[in-house]
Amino acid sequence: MAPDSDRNRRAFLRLLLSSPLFAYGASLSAALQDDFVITRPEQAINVMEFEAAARKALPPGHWGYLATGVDDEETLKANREGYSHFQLRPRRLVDTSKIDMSVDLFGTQWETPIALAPCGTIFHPEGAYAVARAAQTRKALTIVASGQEEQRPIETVMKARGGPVWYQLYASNDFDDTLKTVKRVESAGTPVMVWTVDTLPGTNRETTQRLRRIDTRDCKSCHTTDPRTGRPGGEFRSNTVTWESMRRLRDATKMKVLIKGILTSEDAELCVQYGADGIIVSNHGGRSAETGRASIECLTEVVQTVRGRVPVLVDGGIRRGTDVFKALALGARAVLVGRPYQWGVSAFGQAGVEAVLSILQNELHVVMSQCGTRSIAEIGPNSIVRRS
């Protein structure tokens, strides 16, 4: 039995919540149940209920590493709420009975424009593999991170998930040691490579730190190597690579190559010049700089500069069908999520996987039809609205 004073403060809150006082304020429905933690993925009834209980299954240093944003963390908090600057803008007595959520990259046709990002899985035993037989269920991309190689080769991966992958490797000094990746993964079949650019001048996680100075294990006891948690003010790293080692790489391989980082105009044109068949327009889900702005203000400014020349994807802070909507809106081809599956993956495996993308390919189902679109290359400017 709950303790008096349990039972007193849900009485209280109940009390808050049937008051008129509250009609205009934050929804007291999720007070009420601040303290109930998912015990199984179909409880859930929106992506954010996957945090707590990826949390309650984490050790703190893990929990750090998946958490962190970069100094105070305001461009991880940006992430989120520069959707909530957005308004849609939606059409009655419109036959939707039928609604296309498939989207085309490079000759693929996938079923849904939602994609995993490239994420070091390293949080559940399965890690990779179980991601990737989600995506395969749920007929979606889903991008592998580069540094899980000694453990999960690119084949076997691809073979979980029934097909080719895309692969994200990180920007390296040592350009000799990136074409031996990028041969190796092109020989594997692999035919998109995410070219990740935007940690090249090192970061300052000061959450990984925080947490990891409190979890007392020997990180090695789970992975081959320790996450790199970092150091007071931030790892400074000298940087040797340009928009040159972008056309050596161009040169280097059949596979597409995407940038990713991208988050002005500037750079933007500078992608189109150099070779890029595509740009995600992300800040490392706030992980990177600390900008301050949120990379869904980024995407208009990119679009607008390559003018369709190549496709742009777009990531960071999404947790809702809604925000899916105003990135497509807005003119990304497809977005990518992260941490609302790596919390799936890691308090349910690939059934944590499954259950966050069913969620939101469902909502954004339900947003297209209060919308009047009925594909997504009917979501455009005109179906959303900048708050004034």
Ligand SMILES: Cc1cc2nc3c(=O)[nH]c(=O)nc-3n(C[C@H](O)[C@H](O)[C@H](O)COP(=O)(O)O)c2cc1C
Contents of the next structure:
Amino acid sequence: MAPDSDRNRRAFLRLLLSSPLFAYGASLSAALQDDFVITRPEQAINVMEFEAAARKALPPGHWGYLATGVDDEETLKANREGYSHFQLRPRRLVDTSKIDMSVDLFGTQWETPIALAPCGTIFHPEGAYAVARAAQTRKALTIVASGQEEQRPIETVMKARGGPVWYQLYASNDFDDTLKTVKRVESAGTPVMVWTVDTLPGTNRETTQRLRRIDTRDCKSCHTTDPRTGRPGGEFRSNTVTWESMRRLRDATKMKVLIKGILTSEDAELCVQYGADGIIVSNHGGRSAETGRASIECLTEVVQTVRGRVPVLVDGGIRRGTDVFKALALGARAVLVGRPYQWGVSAFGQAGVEAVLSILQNELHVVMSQCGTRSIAEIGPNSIVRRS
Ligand SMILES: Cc1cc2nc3c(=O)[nH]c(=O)nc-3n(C[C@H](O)[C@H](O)[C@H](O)COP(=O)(O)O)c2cc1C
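Structure of the form predicted together with the named molecule (previous: the form predicted alone):
The next block holds the full complex; its first chain is the one shown before.
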């Protein structure tokens, strides 16, 4: 039989383990560890914390599709790093009791310049509906990807949003077929179409391929299960879509047409010449060409070329309110975020997207106050400085 002192010690340990204080202590030590993963959206203190939660929630093939860039992922990394090349110039003693973050896009006033980028696959059973409902709660613009629209018609997404959403188009070499899609979404009442042009020649997404090799489940929406179908060197597509196609598109619809995927002044000028109503500076979140150039680094040459003739938006690597602020200071009318809300929806559905939007909106509010800018119009070139 164990001596009394041993029995007393064991009884004391049992008591300690069953006590709420112990549970608090355990969660405290978990929260202090670097590998702490949020289990509820309310726990997140910034949007990056949703990344680990999504990774935990998703099987490897899905995670690979979401995370991937192209080649060595230099562009993906550059997108994030690009924001550190600009620094803020805070201003003091400004009455910032009222901050107005609203922006006008084609006659519609949005309460926030932070919009949800089109993403072809949404890893949640409610898909685009979950995202649209979150956009409604947080009063944000959402752009429905063509891949999503095939599963959930745009009319029904608008119902979930409780208002208009934009549609993102991919054109195919059979342009007559593309025009049929354009007519259909226009007749559904879509006000604005975003034509994505940066994946037409094909891409080389290696992280997707690498992770799908170890994911044997059948999931055709984002990856194939046969490892032989991964093509070393990437998927080359024989593209015949050109600026002439933009002319046909322009003539075919009364919807506003934005071109997404522009990175150079030459193409920015062509966008205006061929009648685009707006431009989205984007490298598809580092998923199209391995340029190595951050999208934020491409914004200035596009803005300078366009000279206010059409609005310019930007996306890629935006993870902080300060990133949004810097993009607006460099001349963007609004910004899109992709992966952050994808992490949110993958881990927590609608509530995850709401939390991501709420954090970014809040961070933007704080930085606008710090810089003494009470409206988006007050954010300008003097609000930031390029790191020397
Ligand atoms: C998983 C995933 C799927 C995407 N699908 C599409 C798509 O179908 N159409 C499109 O125009 N862009 C698509 N994009 C690109 C986004 O619209 C956006 O340009 C990019 O995510 C912005 O970069 P960020 O993820 O760093 O915020 C996708 C991006 C991701 C991460």
